[in-house]
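In the form predicted alone, a lone chain appears below as structure tokens.
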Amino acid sequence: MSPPDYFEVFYAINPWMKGDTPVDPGLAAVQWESLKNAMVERAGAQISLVPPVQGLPDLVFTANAAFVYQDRAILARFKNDERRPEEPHFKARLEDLGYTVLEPPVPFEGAGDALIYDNRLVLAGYRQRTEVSAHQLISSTFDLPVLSLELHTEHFYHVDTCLCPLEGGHLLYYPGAFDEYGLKVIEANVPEEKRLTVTAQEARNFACNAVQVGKSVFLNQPSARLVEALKRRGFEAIGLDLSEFLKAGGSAKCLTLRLY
């Protein structure tokens, strides 16, 4: 993770960044608090830090730094010229934590866009921000399938706005951000039983933005159908309100990077 000090909306690189609504950096910062003091009181996880950067705001989206897997990361090459100055910050803290480090030559913006399915494969978005083509560096370097998900909507730009893989198998994800041929892919490689759907507002809420440590699942200001879907198939959903980060298009998951 990386705490907000510097985290505000000054530009506007996807459709929720409108700059209308001003954040408020001292609420920012209690809600960035109680997302990671939740984490690891709540789930026993342990946080380490990336150190905030003045002028670059969106540090704070740790989860897109990389691909994180064993002992190597492949680190993102941002689409956004405004996001470029992030990279190295990220490959200094992650070679700081003993990573090997790769550097992708297209458009990939890390955990953001490919996230570990029930430990044996990899559900990757492209189009909006990642290029397709770095699919295949996922794939040679940690030998691992890889399914290729084209998001259609500028709304859900990254595979973690509307796609969350849960522990057991289980699949939380909004069917409406995917294409045709997307949804067969998904509905081809989880089972029925182990797939959650969320509604569109309840997508739009970054409801599939979400952060699961063992049985919990940190999200923000879940619904009461939601809390109940989660609690049938064994999870205990976590609401916090992360309003503030909504307002720049990101919740829990884009606030933090997962280190395997």
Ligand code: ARG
Contents of the next structure:
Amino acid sequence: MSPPDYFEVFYAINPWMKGDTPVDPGLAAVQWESLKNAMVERAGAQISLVPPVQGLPDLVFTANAAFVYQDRAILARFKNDERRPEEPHFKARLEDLGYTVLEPPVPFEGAGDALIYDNRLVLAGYRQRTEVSAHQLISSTFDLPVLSLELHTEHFYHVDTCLCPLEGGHLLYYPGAFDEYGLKVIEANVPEEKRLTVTAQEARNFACNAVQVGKSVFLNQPSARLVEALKRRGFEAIGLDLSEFLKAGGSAKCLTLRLY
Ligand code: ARG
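Now show me the form predicted in complex with the ligand, since the one above was the form predicted alone.
Starting with the chain above, the whole complex follows.
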């Protein structure tokens, strides 16, 4: 994670950033701490930090830093120039942590666009940010099959805004973010009883941008329906208020990068 000391919204690279209520920095700091503390206290997570950097407001969204698996990391190559200066900071920190860092030749936004499902395959998004050809680099580097899912709406511009693999082969997702072919790919690879879809309203509240640690699922203000649906599958939903980060188009999952 990376503390939100310099978090604000002063450019707009996704539709959520076009709102007119400015970020409240004090509230953002409290909300970020509440996510970090909840993961540590409720689920025993261990957290490593990336130092914040003035002028890089989106560095808080460490999900985008890289796709990390085993001892290697494929670093982000951001599509938008506004975020490209984050790359050397993420690279240095990953190297400090002992990862071998690979740099992709095309736009690729890390674990924002590539998620490991059921320890056996990668569900990866493309079109809004990541180039589909980056997916090949994941499969050739890690020997993991990659299923490419086209993201066809501007609001759900990273795959982690509309899809979340959970332990045990469960999959939380918002069907409205995918095209017909993407939905077929999901249905062909995830058994029906493991699929948990969210409504448009839940999706706009970043229900799919959840962090799972053990049986706990941390997310922004879940609906009662979703809390219950997760419970039936053996998960405890832990709702947080991450309103300030939603103003930049991110929530719980975007604020974290899982390290293996
Ligand atoms: N403002 C950031 C961007 O548009 C938010 C990134 C959210 N991260 C994520 N993994 N979905 O790039």
